Structures are given as C-alpha cells and as structure tokens.
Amino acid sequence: MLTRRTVIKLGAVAAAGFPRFAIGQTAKIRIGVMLPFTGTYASLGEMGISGLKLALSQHGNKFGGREVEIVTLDDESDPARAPSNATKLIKGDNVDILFGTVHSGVAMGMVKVARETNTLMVIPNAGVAAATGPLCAPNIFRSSMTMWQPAFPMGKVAYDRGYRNVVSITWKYVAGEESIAGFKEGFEAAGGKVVKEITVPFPDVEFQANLAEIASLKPDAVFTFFSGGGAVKFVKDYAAAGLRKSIPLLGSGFLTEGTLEAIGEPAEGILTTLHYADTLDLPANKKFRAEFKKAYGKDPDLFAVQGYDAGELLAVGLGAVKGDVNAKTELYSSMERTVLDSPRGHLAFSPSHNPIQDIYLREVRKGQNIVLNVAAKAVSDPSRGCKMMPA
C-alpha cells in the first residue's frame, strides 16, 4: 500500500540521486496561498493570486508535469494569526508550497513556520528585509522586492538633479522606515543630506502639522513613502498646502502605484522609482498585459506581475525536478539559477533569493507613470545578515 509517508520516502531517495518513481508523481502539487482577500489589502491579494493563476494556466495547469491545486486562506493582514494559519495549511491541508503575502508582519510569521518545517515559500509582495536578510534560508524565495530596493536608486537621482538637502516623511512602520533608510543610504552616498526624518503614526492621514514643518525647513525636495489611501491623501494635501510648486516631491513608486486615478491632477510631475511600470515598452510586458486583460477583464498592476513571476519561478524549478517537490536540493538550486524574461524586464535571483532587477525612474504625466529611464541596472538588495550571501 502506497501511503503519503511512502511517497515522502521515495522523494528523499530521488533527491539522493536515484531514479524517481512515476507513481509518486500522480498526486497534485498543492500550493497554499495566504493572501489578504478582505480588508484594506484585498485588491492586492486578488491581483497576486490572479497573476499566479495566469502563469499556471499558461503551463496547462501543471508544474513539472504534475497538476497543481491551489488552497486559499484569507490571512486578513493579521500578523498574530500568521503562524497558526501557515501551520494549518502545511499540516492540516498538506500543502507542498507556501505562497504569500502582502503584509510584512504576516510574511514574517509565515517565514518562521516555513523555516521550521522546511517548506518551500515564495513571497510575492512583502518587502520586509529580514525575510531574506537574517532569516534567509534555502527554502525562502521572493519575487517582488525589498523596501530598500526601489528607494535606494532615488538617492542618486535626487543628487544628480541638484538636490542637496532633503526631508523625508513616512508612516512609522517597517515598510516606511526601510524605504526611507534605502533612500537615505543612496542619497548620502552621493553627497546629499537628509536634514529631517518625519514619521507619522500608522495609519494616520492627518498631515497638516507635518506639511507646515516641511514648509518651514525649506528643503530642496521631499522624499516619501506612502501607499494606498495614505498616498492619495498625502499627495493631495501636499499640493493644497502650496508646496508642490516650490519643493519637488519624490517617492518610492508605491506612492503613485494604483493611486493615480484617485489622486488626479495633484500627482502630475511626481518622480518615483520602482521595478515596474504599466507603460514599459517590452514585448514580455505587452504580451502579459494583453493576456491578463483577456483572462480577467481588467488591466494588471505591479502586484499581478509579482504573482505571475512567482508562478514562473515555480514552473522553472519544478520543471527541473519533474514535479518532485521532495527533491529539495535540486529544486532550490534550479530556482536560484532561474532567469526570467519578466514583464518588468530581466529578472534573476541573488544568493539570498531576492530578485536582481532594474529600477525605473518614472514621472506622472497625464495620469500615467511614464518611464523616463532606468535609474539603476540590476539592483540587488545587500541582504545584510544573510549567511547564504558570499563574504
């Protein structure tokens, strides 16, 4: 009688270099998707899983020759429940792979469980540095970015445009603080100075006192990280305070990603750096956008791209081991070597399993993020604290 325990043992034999048994490959590969499907980040979760499903459909709903089953769980962006939710998927639903998430706090709970159980995990959005820094592991991969990655190149862009004294402002939480740190590192390395770092309690959107302080400091420019509704409110308030014409506003790309329709005219002229733009003139991007629109009746965004690339990364890795999820050494090695022709451009992976990717300088023109140029080629996060990084 072939039990699940027997299949696992057969997979271990295969990983050791012995022939794989076809009978062990008849079961479906189960991917446990933990994303927010309700609440503030629900739209991001839906885009992420839609991207994954599009990639899967392009491979005939099979990875490595085996059918794939997706098991979904709404993580509700609740870090406190993340470890139990991840454990439920792995031990209760017997998933082979963890896929998630948006919220960095939830991702950290998932990383903990993935490391303890040696379960392959792919992060399609959360940018918290620790996941591929001090907590990096052979079985943890990221298809998105760290918060440092798109912000760091803006430092040199700002200096090259003549700005020498800059004020930063963000919410006081991990994503904002790591984004500001990335910009500051790049800007000060170029010779500039961040003269004031303003933080606002998360998720407050009352900025009047902060804007008055910025006006009194008279910096050459302001760098900011806000996203979603906070980004909309900040950009509108910034313009209403009369700062827009006298103090240029710069941002990590999330400031104007998915927010332009809500912001309207006050966003015009804002410069941001990010690893994607809808208007990228690349064959892979045009193909992806057309196929996503055909499949779902709407245009994709960055979050869909990141979910799609996560699916493509899994397709390559599982293809190399013919779907044998227990051939972990070969599987992870194949994923490490993967180079994708992504909608965002050339996409490779660092020893810490972060994306190595171009970061684009974008300007808002007529309600679109228009790519001006490549702000930095093949940017790789330093992954400080990761023991898998070369010395």
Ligand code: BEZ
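Here we have the form predicted alone; I need the corresponding form predicted in complex with the named molecule.
This part shows the chain on its own.
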C-alpha cells in the first residue's frame, strides 16, 4: 500500500538522484518486439526473438540490473500497418525499447515512429540503407547489416570466377532492390555487366515465367536475393527448371540461411556471401551454438545470431546506465562504443550505428554453408546521407 510514509521515502530517493525505477527495483524494462511470426519470413522472426531471449536469459533476465519484460507483436511483414503497430507498442503497451524487424518496408515505418517519439530502436535484421543512412539517428541501432554489405563483395567473387554477364532476380521491394544494387556496384566495378534485372512482387513465389526468361537469356550466372519460405521455393524451382548445372546460382547468404534442410539437395554448390556461417570455427560461435541448441533443441542461424547480438548490445548499453533507459546520452554513447565477440566474429559499430563486420564467402556442401574464405574484411556500410558520419 502506498502510505504517506512511503511517499516521503520515495521522494527522498528521487531527491537523492536515483532514477525512478530504483525504488524497490520493481519497474521492469519493457521491450516491444515487432517481428514476423507468420508468412514467408516467420522462421526469421522466430529465430530473432529466440536469439534475444537467449541473451536475456544469460543475463539472468535482467539488463542493467533491471528485469526485462517482452511484449510481442506479429508484424506479418506488412509495411502498411507498421506505423500503427509501432505506435501501439509505444503508446498502448508503454514499451521503453522498440525491437524489430525483419522486413525493410516494415522497419521504415518503425524508424519513423521511433524518431518521432525518441524511442530507442534496435533493428535485428532489416537491411534498408536509409535506417542508418539519411534517417540515421542517435536512438536507432542495427545489429544486422545493410543489404549492400553482403551483396557488394559477391561482385568481385563472381568476376574472379570468370562470370561476365549476370542476370539478377529478387522480390520487388527495397531490400531486394538494394541487394541487387550492391552486387551490381561490386560486379560492374570489377568489369562485369548485369544484363537484366528481374523482379517479382513480394511475397510471390510463382517463378516459372522468370525461370523461362533466364533460360532464354543464357547468362554466365544468376545473382539473387530471396529469404525464408520464398528462398526455399526459388532454389527448388531453379533446380527443377534444369538451370542449376548450366547457370550457377549466386546470392546474398540469406538464400541459404535457415533454408538448407527444407531445400535439400538442390542447394548443393550454391555460393553466397554473408556476415555469418554456422560452420565458423570461432570459440564464441561454438559456445553460442551449443547454448542455443540446449535452450531450444534446434540449431541457430544468422537470424538468431543477430537477435542475440542485439540483446548483447542492449546488455552493454543498459549496463552502463544501470538500467536507466532515460539516461539517453550515456546509453547511446555506450552502445555506439560497444565491441562484441560475436558468434559471427569481431563486431563493432560505425558512427551511423551500423555493424562493421567481416563478410564470408560460403558454399553449400552436404547441407551446410561451408566457409571458403573471408570475402571482405571489416566491411562498413558507406551510410550515405547519414549526418552522424564524419565528413
């Protein structure tokens, strides 16, 4: 019961300069997790929240000494509902932190609301450049990548393998388009040519007409961005159309991430570039994979790693301010300076709050993404248009 005596006591604590939550340590930090739990990206959402929850459990369910409560919302990868969904979490559910999402179009709606309400937002997957480009902000962080980061290095890899004319195919939305643009930049700088850019509406998986077109164009290779359920369908259809042996399939690693079991044999031999691989021979990766498997009874993938690292980033930042989410300047500056020994390797953050990380060249062999080499070391997105980047 709140008596006059407790009120006086609370007043004394507040006057002593303690943050409001210090009183009895009862108030929890509320994290609004907005991810797709249905649709083509459902498995990515599940992995993301599992990674976050693993990090949290390793910190005794507390960040900065305060208990954490997670409020979840299925964003269904629907950009149209993103602003109202994010507003509901912030205004209706009173979350302190916005965590999400997978789909870049949805992330854009969340960024808008996070900026307007000055809410700390951590993006555990979506790669849209604007979030850490023109729309970068002190309160917006990303634990994943821009679409450019894994795609650009594949350009040189493709050229060095002797490919000169490449056709690209992706879903027609910002993540797909920026992934193709990244590959094209790297490939054409090396001397190759993207001869045709094919797009399919998101999240369609009817590829027959597109595959017939690719067969008639006879490029040296195909570069693609698909992920989740759509990636499974595309790789199977590509093989079934008889293209696999004659026209090598390349991709950003999302194509073969978390999809290999469902695809099976048709994935064998696919080359991709990504900031993670299950098979990375790093102590932090081995530890993470063992702990994830113990907690959930299944193997993690990149999307789990990104959720986990987002949790670790919050643990460091909130640790520095003893859980006071309102100590924004110190919280953000601590997050910005964070360096993680991530399952993916060394992970630091650029002034735009985007990861700086190695990009690995991987090949699918016996149902696993095997690391062939580091395709590009410590890759930092140019973050074009971000005013927080040094001139």
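Numbering follows the first chain given and starts at 1. For the two forms, the rigid core is made up of the largest set of C-alpha atoms that agree within 1.5 Å on superposition. If you're wondering where the values come from, they're calculated on a predicted model, not measured in any experiment.
Peer 1: Is residue 90 among the residues whose Cα moves by 2 Å or more between the two forms after superposition of the rigid core?
Peer 2: Stays below the 2 Å threshold, so no.
Peer 1: Would you say residue 242 moves between the two forms, meaning its CA shifts by 2 Å or more once the core is fitted?
Peer 2: Shift at residue 242: 2 Å or more after core fit.
Peer 1: Spell out whether the Cα of residue 113 moves at least 2 Å between the two forms when the two forms are superposed on their rigid core.
Peer 2: No, because once the rigid core is superposed, the C-alpha of residue 113 moves less than 2 Å between the two forms.
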